[in-house]
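The chain below stands alone and is given in structure tokens; this is the form predicted alone.
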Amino acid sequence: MVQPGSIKGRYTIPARQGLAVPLAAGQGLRVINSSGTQVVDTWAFPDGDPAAFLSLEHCREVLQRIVFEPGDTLIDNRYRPLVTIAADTSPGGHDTLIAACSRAMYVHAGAGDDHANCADNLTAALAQHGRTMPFTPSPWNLFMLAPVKDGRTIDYVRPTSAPGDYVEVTAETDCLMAFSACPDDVYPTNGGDGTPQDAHVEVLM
């Protein structure tokens, strides 16, 4: 089913919660780090194929990099273009390796089984648009820094974005984009102070 694009305007991703926004082909969207410290887990799902999703594994294969930059076109698990990165005002380096936080992750970390998490946020956001996924695809972790050291180990570091930094994408096909203002207070990926913040998306046209 081809869905209409979102009305131009600004939408809030509440702290610890999720949001999904439909885009029409050619429509632009900015993901805004309003506080400068907030990681935003990001997904995209093309219309008309319930088994298709933005696949970071396929993007890394085709782009031959583990971080993506303006001008890169990101693809789904069937190698079809989904979105192109139009601009990035942040220092970049958005993580593509780390899984979305989940109930199981917080149990493993000793934080209990009722912790808000990105996996559940994705499920809830998709449900608002009548969509489901049987699993949680790996997210594009905007503003999250988890650099690989010496080609072997991963380091978790605080975000270096400034308040108002954004990543802008253009839809290559009709799709549903989904976001989670990551609730993680275990790793130092949301500024390290344990206080997730609101983020925003802005539909441009």
The other form holds:
Number of protein chains: 2
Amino acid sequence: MVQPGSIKGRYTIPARQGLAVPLAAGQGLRVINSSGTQVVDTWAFPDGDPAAFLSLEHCREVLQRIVFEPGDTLIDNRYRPLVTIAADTSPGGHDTLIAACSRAMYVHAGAGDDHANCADNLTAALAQHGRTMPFTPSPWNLFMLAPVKDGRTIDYVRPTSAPGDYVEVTAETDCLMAFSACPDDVYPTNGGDGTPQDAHVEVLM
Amino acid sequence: MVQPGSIKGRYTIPARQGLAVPLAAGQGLRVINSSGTQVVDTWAFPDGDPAAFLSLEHCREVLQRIVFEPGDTLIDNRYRPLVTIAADTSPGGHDTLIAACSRAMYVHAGAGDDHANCADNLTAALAQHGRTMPFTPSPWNLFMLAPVKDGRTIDYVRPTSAPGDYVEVTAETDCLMAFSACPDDVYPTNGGDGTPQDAHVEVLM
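Could you present the same protein in the form predicted together with a further copy of the same chain, rather than the form predicted alone shown above?
Time for the whole complex; same chain goes first.
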């Protein structure tokens, strides 16, 4: 007999690439920092509304916090519950303030016009599930640390997670979750020597 | 002879309503808190790219700050300069974290399904200039205070501006600026007794 909480499926988010995974209401999902050094840009999109998305500016408004933690229900841009954070074995502090990296960001940083990036990874991952978005929603940057000092200044520091640390969410509605193992090697976004690594996703029963 | 910096046009943003004003590269614009109590949600859209918008998550990334101040150049979602902050006579601290109020927000707050709101004001103001957006970009909430304490928690406090305080920007490119005199009477967003008031915009030579 399958126990509640046991693993139904395990997926790799290859280094520098994206992945999207459908989730049914009530299902759990773990985003695993297998290396301990990898930032995973994370999005969620409820089924049945092509203009709805996990909206960090709406979550910050309702939760009255710039970081989210276990017990928090994250909402879409219509204030509808999308996922609840069930567990977080990492030190937390996952960034909610910084844009997904994009082709334009790497051009702006002098890193060329063909650098892998989270915005294009999102587009490709959504396309595999027949979905498009007309813009890149702000990502929930799991394991990324961009702490705010003195109520004003953003610092960039490398992740402090341990290998295998994970964030677990439970879906509040049928939705598509999307992820990008951030290809950033310009900012101190990813940990270790900054080399992007594989991350993993487990879908629970 | 008209002096540089003199006023070319003055517009009212009526309480609870929106306004959009085209700006040419090099022109200045002042957003005036005429009552001292009014929050003005502010957006900017460069000419010639229907998918581009003033992006707070990109500004925060590059400026490494959650509040913007005179001298800062604000950018669009492609890292292109849009406006530079030329002056700010208010106490500053203009919020960059909280979503525009919307029909859904007032429904969520139990304030009915026909409440005036900044998201619909933006849509109407853009339409008067033949422009649409497929979503509501995060607004630069002028005169709104939502300070971050201890690097985590957002507080909501009423504006501390004086009547006539203004923020002045200079356009870095031809663009359309849009404003909403926030209709919020649910959160302590607007000052005084929370009643929305007229605000004003001056376009400089």
